[in-house]
Amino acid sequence: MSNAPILLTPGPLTTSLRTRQAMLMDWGSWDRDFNQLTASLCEQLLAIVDGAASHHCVPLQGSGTFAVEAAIGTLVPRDGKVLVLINGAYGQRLAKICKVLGRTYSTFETAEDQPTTAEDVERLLAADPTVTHVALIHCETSTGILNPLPAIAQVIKAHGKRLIIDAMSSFGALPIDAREVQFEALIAASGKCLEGVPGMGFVFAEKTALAAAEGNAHSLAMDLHDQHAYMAKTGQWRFTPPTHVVAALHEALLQYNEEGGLPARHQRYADNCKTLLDGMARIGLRSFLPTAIQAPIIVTFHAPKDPRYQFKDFYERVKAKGFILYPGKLTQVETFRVGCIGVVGAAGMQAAVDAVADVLREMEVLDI
């Protein structure tokens, strides 16, 4: 196990031995102990956003995208309209979900290195009073860009619209307070900044909105209203839960709190990000985003322009040295991505930089 490569990806990511060991026990899905595990999990998750008074935590089987689709399908009425703010692949995916679900939507797209601004949203909402919901990717994983959530949320509130936040790559590491940022739904998952394993999403759904959502959903399995109602009544999941994923996340949350909660998790990732950016700059690799809009979650780097550089060869050589990177997701320029999250610290990030430097020397791409 100790020889396993470090995943410098945006999830799945490297987990602790304690988290992996939590999956060695089998749980009965209707068992009281497992139901208590689920209830404890939801309570701890709500505490991270100070949302217990205003929101329900509704867990859902599947990846984060399952939870995004469930939130759109459940909370946006069939006659609603979603303004989707896009500056990367996950904003585009959210718009595609609206299309597939038959929800009316409009899009506003900025370049992949340009955050959406509050002024943009002010102008868009003033121009289209038919919009009922605005959907925002907090940290767009395709580049690592951070969108200005608090300022955008204020504009949406002032217009009396409802905010849906895809916080997949930010929840647990970047602060979001439900008492300060008014949202109808915030969506995240087990395998990101909480350092659990993939397989469970969850939606913080505003209580009155969820209560009013009966009959909206396009799908039985993804009906968050029905999922919450059944859990509230029985303490159980409606359908077979990802028991091992739940147990692993519960254990990961114990470690999250032991580490010092969100401030400590954010600081470790910020230190990782700085180590990565500084180290890559020293070997001549440029980051795609300016520091001001770079979230400490995943960093996109311009690929070397040398014709001897091929990502697949680069990837395999770095993997052989113990680190798994991520391909770029931009269409216009060639890039690769390096995650700053997971059970890794600044020393591990420096080791990754050293591995990248060694590989580029071996490939005769950089004379460093």
Ligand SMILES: Cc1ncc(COP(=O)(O)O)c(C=O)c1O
Contents of the next structure:
Amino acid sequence: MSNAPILLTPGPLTTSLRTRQAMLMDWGSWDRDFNQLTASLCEQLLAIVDGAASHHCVPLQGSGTFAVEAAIGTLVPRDGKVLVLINGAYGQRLAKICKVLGRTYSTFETAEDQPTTAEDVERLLAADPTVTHVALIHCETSTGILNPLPAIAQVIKAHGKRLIIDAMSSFGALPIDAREVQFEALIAASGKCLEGVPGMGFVFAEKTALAAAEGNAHSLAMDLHDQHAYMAKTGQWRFTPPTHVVAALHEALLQYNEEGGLPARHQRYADNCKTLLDGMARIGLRSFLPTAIQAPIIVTFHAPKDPRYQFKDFYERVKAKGFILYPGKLTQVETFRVGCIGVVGAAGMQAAVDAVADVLREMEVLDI
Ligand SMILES: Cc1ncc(COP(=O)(O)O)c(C=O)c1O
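Can you return the structure of this protein in the form predicted in complex with the ligand rather than the form predicted alone?
Once more the chain from above appears, this time first in line as the rest of the complex follows.
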């Protein structure tokens, strides 16, 4: 599959041959070797945030949202109240999860190009002492905006509240240190910056909070307390594990560490992002966010104004040249997105920029 397109999307993304080859073996879900694989995986994941002393890693079958829903359902008591900080679609999803689960919540929404600030959170917590948990998207993938996690976490800690971080698209690439940023839960998944394949999420749950969470969950399958208790006792997943996804993620983590861990992954994505931004700017394509708040994960670009530009046609033509782009997720402005993550480097990003330039020329899109 050497001519398979490069996915410039925020997951599923392009994985290495070695990671895909790790899925060629079948594993028994109760087998000691597979249990060791899971234990090693959890240990390596926790090491990325230096969280082994304070948190348990609880893996969960399913896409990222399953893990987010499980974290809220398990850790927020039924009489808790969540303050949801929103500046995009994934923040909206957090609020929807609270609503569906019947947890009391309030929302604070800023524009999609405005990070939530620590001052906002200070004001909101001072005004509402009934809030027990604050939920935040670290990198809001619907635009690529980075929210100032350390400063917000500081305010939440000062108010004695608990923080739930959706770090789905940032974990593994942007630094988060559990010894400095106090959080009750951090949620991420296999198929993002760790460059595994999709199919499982994981939650770093603060140990005492998880121990106290028995009976909170609204659901059997999504109960992280139960999932953890069973795994701690037996070494096994509670229900059928995504064995091939676990094996692939384990192999992806070996490569992550060989590459140089988080600093190296961050640097490669930052280089990808810079190559992309510089190259697209030369074509005349404008990014939606200012550089200061742009995470090196995914970039939103304004669509060309020219009526000859149609996203579907543009997408198909760029795909034919070997690159899969991503549609925009904004309601007010027409945009498209390009991911900077996955097994791709600056040369690949430059090739993608060249493909975009060629396609716009072919489409005779002049008014960019
Ligand atoms: C910030 C964020 N939260 C949650 C998710 C989970 O989405 P899904 O359930 O589609 O994996 C994603 C996926 O891209 C994301 O970027």
